[in-house]
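Quick heads-up: it's one chain on its own, the form predicted on its own, in structure tokens.
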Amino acid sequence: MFTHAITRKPGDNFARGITNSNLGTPSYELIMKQHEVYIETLRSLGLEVIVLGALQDFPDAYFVEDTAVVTPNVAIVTNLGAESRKGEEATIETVLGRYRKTVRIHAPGTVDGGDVLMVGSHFFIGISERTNKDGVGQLGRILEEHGYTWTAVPVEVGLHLRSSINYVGKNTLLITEKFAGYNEFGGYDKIVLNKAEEYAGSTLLINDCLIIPKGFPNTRKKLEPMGLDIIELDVSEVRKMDGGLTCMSLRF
């Protein structure tokens, strides 16, 4: 059960962040409204939400998930793979230190939290443009020291592993067609996303509730038989910045 979440407000220069999307110019006014609804949704599910102020020097800093991997036993502060984001981690480490023992990933290793999927006591760690093999090795060793197991997964498409796959409970993965064929995920039931709705893979399981991006009816229809409460949130402006629901909080 999650009891806490860390979030950070977007800065008024958030549109200067890293993105490869071509979905139009993002709106600061609208992302602030959407972000506030996101925070209130987490609170409505019983989480204590820590809201950090914007970091003007880091337009992507509201994607706090990338800065740490939080387990019940330890918080691993990452070393972000994008040069322009290095430095975001320090402020998160201070906050996490109130709740967990913290350790760090060190250069030349890089890890983005968006490449790490926790399923019970097992972790899938994506090797991507942002998370390199050295970082995966460091993270894996730390996890082993605290009683966890892990599997490295090559991320050949998408920004992060969790852009394409997320755990939705009951031994089930919400997953793209590309990743559904990976042997690493052979022991799980799978809900395979339609290609037109792959963005909906950024679905967030909070205890017994699924938060999904608004506007993907086929994905919602596939998830409904699981019997979990489903909340749809509009994250149009976050999507324009290559982000999703999972990116905007650290849950623990």
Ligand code: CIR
Second form
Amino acid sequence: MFTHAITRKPGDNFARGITNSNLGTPSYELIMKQHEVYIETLRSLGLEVIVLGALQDFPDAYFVEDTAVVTPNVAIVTNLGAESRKGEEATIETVLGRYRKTVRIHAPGTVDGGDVLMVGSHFFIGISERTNKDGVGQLGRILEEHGYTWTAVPVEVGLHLRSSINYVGKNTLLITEKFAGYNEFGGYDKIVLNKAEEYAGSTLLINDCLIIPKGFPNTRKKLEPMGLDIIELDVSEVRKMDGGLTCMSLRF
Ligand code: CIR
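Show the other one: the form predicted in complex with ligand CIR, since we just had the form predicted on its own.
What follows is the whole complex; the chain from before opens it.
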């Protein structure tokens, strides 16, 4: 059960963050509204939500998921893979320190939290443009020391592992067709995303509720038989910055 979430407000310069999507110029006014609804939704699900202020020097800093991997036993503060994002981690470490013992990933290792998927006491760690082998090794060792198991997974498409796969409960992964074929995920039931709806892979499971991005009816239909509550949120402006529902919080 999650009881807490850490979030951070987008800054008025958020549009200067890294993006490879060609979805147009994002609106500050609209992202602020969407972010507020996101926070209210997490609160309505019973989480205590810590809201940090924007970091002017880091336009991507509201994607707090990338700065840490929080487990019941330890919080691992990452070393972000993108040059322009290095430095976001420090303020998160201070906040997490109130709730968990914290340890750090050190250079030359890099890890983005978006590459890490926790399924019970097992972790899938993506090797991507942002998370390198050294970082995966460091993270894996820390996880083992704290009683967890892990598997490395190559991320050949998409920004992060969690851009393509998320856990939706009941031993089930919501997953793109490409990743569904990987042996690493052999032991799980799978709901495979339609090509046109791959963005809906950023679905976020909060206890017994699935928060899904608005506008992906086919995915919603596939998820409904799981019997979980489903909430749809509009994250159009976040998507323009290559982010999604999971990226905007750290849950624990
Ligand atoms: C970046 O490129 O780092 C940001 N614009 C998007 C990060 C999204 N984070 C995530 O999926 N965990």
